[in-house]
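One chain comes next, on its own, written out as structure tokens in the form predicted alone.
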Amino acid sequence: MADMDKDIRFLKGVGEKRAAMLRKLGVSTVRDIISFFPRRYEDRSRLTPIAAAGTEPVLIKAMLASDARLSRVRRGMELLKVRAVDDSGSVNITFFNQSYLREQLTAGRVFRFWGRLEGSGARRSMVNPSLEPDESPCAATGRIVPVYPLTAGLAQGFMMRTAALALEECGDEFPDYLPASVAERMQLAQPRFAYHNIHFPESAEALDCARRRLIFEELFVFACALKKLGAMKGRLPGPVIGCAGADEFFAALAFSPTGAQRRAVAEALADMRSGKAMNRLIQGDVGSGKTLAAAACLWAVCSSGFQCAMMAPTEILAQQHFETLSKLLAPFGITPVLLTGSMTAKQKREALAKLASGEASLAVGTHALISGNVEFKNLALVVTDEQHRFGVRQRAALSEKGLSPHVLVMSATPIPRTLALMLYGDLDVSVIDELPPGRQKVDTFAVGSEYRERLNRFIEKLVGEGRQVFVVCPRIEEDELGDSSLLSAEEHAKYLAAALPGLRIACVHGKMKPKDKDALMAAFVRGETDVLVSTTVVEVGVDVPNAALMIIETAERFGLSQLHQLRGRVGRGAHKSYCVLVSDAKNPEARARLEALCRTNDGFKLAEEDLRMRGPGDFFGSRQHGLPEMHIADLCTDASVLKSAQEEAGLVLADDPNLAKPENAALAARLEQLFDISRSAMN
């Protein structure tokens, strides 16, 4: 019996060094490697005469007209040259630093070459092609060849060999999460055929057949998981909150809420009056006022005699929520308590005592809220900020502090509504699609690095007017990207300190201790720093109304949604604000992303654009939302397959709600594995 969870290092040719590289790709077992699908394919199955080759890579079969000649251009550079001919013409072939091929490349031998031909007539040439003797079995030529996503240090040939060894190790046993009845109804290929042909297609038709099986299976598992989570939501009773509306709360505000905010609050209050536990996502663009909508819900629950908890991903964000909610709820005599990891033991004891006795009706904090010693008297509402920072398990851990409390999730990641409904399958979705009056439009510009000096003068001008500046650099692991032209946050902070000697410049990055990072961020919020240079740690929620300029270095390294989130850190006060995207990228797709950001401040329009240009990858980072990453399916292009998968998932779960039948055992196990939820919780 094949052990698909066996460590990848036992396979021939892998070893410790390459295993470490594979782990960067998320590959550490046999199961991982066979599920690490090629990102594209090259059709090297059709021969092309030399004379008929265009500018695209082609496969030619040609005889060597002479022995290969070796020359050394300089130290560390060797050229191996040979001339090859077929019935239609000839080509000069050059190999760089591959002198080991010299003994093979002898006059009269016939080879298959795959590569790009350049030049014309007698001057046709080919550089570093893949090659195989015509008498040898087809491996790198003469077939459809997979092309894998790689990290530095790994080659396509190694990945092909490793995938082949892993497939051989599996024998006839491959992952199979589809009930036999579903596979038969949908006329899908068997797992063995699908896995072999997704890596090494026998033909274009076989590849299509394999893709259809694996895409459907992935979306079917996804659909089953969402339906199971939805069923959990639907069956659990929840505390009945008797508040009919939020007019009293809105009347105490110094401004009028938007229609979208009122609608989101009304939907949440209706859920909480129903007697069933609410699971609702409030999704809104940067600055749309999600916190106000959450505050109205917190007011309603506290006013009904119950307790609430609001959890934020960082201490500084928890502190900001604490201050905001304290002001909003003060007219009603509701005083929150703060609970974070950095509080003193005495402060924690006092906060915990107030929550346990019921004296405090609202707790605001970080992950400290889900620690074992936190007890509530009657917790009825849990609010989590920035859902993508919390997995399903963390959300559940806070919910377990009460008896099926209502759950409200706030997310500022704009996602097209159809995708949001798929992504947050266990949540109902409210969208706040209006910005409050007076919210600043952030003027956005894309410039090249030649504008650096002018940009420095602009920083000085704004700081001279009393404003503050964010500068964001991409998070770079030098051993992965190996590009010395890309400054790290620390290097860029040093450059700015030298270029702008009169300004107070600080640097924050993800490798710092949380305590040190929070201290620097807090100093920036207080106005003690002029320029904050950072990695994307500023992306989530930090509110600095005095910040009027966001500069994003090497902006093409970020997705549209992330760029929009970063831009949302400025324009939060009364001052005119700007976002400058610095990029020397020539890639048309990268330029199109930056131009789209310059055209609009509407996060939902940008999300649709990002989905169109890049697919859903930007929304589905590794377990970003507590849901599985897609390995082969694309929620943008495979929407019709998803519909079929959802229908089949509905049939299976209607017949066997607990997936207790033997034919559903593999599916049940897969759901537990993906979502890290116990079987009892799923049932």
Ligand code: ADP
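Given the form predicted alone above, what does the protein look like in the form predicted together with adenosine-5'-diphosphate (ADP)?
Partners and other molecules omitted; one chain follows.
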């Protein structure tokens, strides 16, 4: 009997070391590896005559004109050379450090070689091709060959062998979550066929059939989960917050809210009056004032006698929200408590006691807030900043605790509307599409490091006019320290201090004590330093209206939306502001990102661009949404398949709402495994 849950360590040729590397790719069982799909394929099935080969990799079949000759070029480097001919021409074949091939490479034998031809005429050569003797079965050549997404240390050949072994291990038993009726209606391939052909396609047509089945299956499971989660939510009553409007709160502000802010708040308040649990996303570009909209909702709930929690993805951001909210809510006698990992045990105990007793009505903190031992007296609203850290899983976790608070999510990375509707269906969206008055477009430039001299003069000029400057350097991971092309914040600050004598330069980075960092940040906010060099800590939102220049070093290291967020730190005051992206990157993807940023200030357009460039697999990965990552489906290009998957999911759930029928057992188990949707929650 097949064992899909068998540990891959026990497959021939894997062993502990490679098993550990595979685990990094999320692969630890036979089931995982057969679901670890190739990223692309190489068609090594068609033979090309040597003379006809272009610059693309080709498959040639050629006879060796001589025995291979071995030479040592320099210490530790061995070169194996042989000449091969076919009817059309000849080619020199070279292998580096593969002297073990020498025995095989004897005059007169015929091989299939897969590789790229370089050079021209008599100099044509192929370096380190894949090869197989012509008489042996096609494994690495002569067929369509998978190419797997890999980490360092794992070779394609190893992956192919391991996938083949795992497929064999499965025998006739493969993951199959589709009810038979659905597979039949949709005319989908059988699982055994699909898994074999997705790894080792017999033909282009077979690959198509395999992909169609697996994509549909993935989207079908996804659609079922969304329907179940949606159904759960629809069923849940939410606390009724009687508050009719937020005028009283707005009246206490030093400025007036924008129309878009008022609208978003009115929509949220209407949700919370309805008796059903709110599930609302507030989308607004960086600087559009989402915090204020959230504060108005928190005010409404707290002043109606209920408790709220505000969650942020990082401690620094939690701290900042805590300060902002303390100020905004003080006029109403609402005093938030802060709950973060770096507090002392005593501080935490006090905060927890206040929440449990109901003495405190608002908690601000990191994820710890909804997990573990935090008890609330009457939690009615959870606000989270940045939707990508809070997903359906957390919702489910809360409801399993018997809580069904209203949920308000704030995000600056807008999901394109069509996709949001398809994905969430019932998630309501408020868009803050209006910036507070006085914001200006930030002029953005991408430059190479040869521009540095002029950039330094520009810094001096702006500081001379009384402005301040942010400089952001990429964070450096321990294992990247060898890469000298990366600037660390500290090093760069030293460089700037030498290049710009007379300017007051400070440097903050992630390894500093929070107290020291805060002190330096505060000094910058007060205008006591001219240039603040930092790692991305500024991303999470210091507000310095006097800052007019944002310089981002090694800009290709940042994602598009992160760059946009960083740029949002300037252009907040009355001064003309600039963003300079410094990058020597040549690769087209990086260039495209930087150019997109220069072209537009519109976060929504950038998000769509980001989606187009990165692909939704990334965009909608579990990291962002708490949803499982898509292995093979692509929510953008497979939108029509998603639609039929949703229809089929609807049919199946209408017929068997609790998935209790035997033919739906595998599906029910899969939902439980992927989405924490337990059977009890489904009733």
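Definition used throughout: the rigid core is the maximal C-alpha set that superposes within 1.5 Å between two forms. Residue numbers count along the first chain shown, from 1. Please read these numbers as outputs of a predicted model, since none were measured by experiment.
- Core-superposed comparison between these two forms: the C-alpha position of Asp86 differs by less than 2 Å.
- Once you line up the core between these two forms, the Cα of Thr162 stays within less than 2 Å of where it was.
- Comparing the forms between these two forms, the C-alpha position of Ser256 differs by 2 angstroms or more, with the core used for superposition.
- In the rigid-core superposition between these two forms, residue position Leu292 carries a C-alpha shift of 2.5 Å.
- Superposing the two forms on their core, we find that the Cα atom of Gly527 is displaced by 9.8 Å between these two forms.
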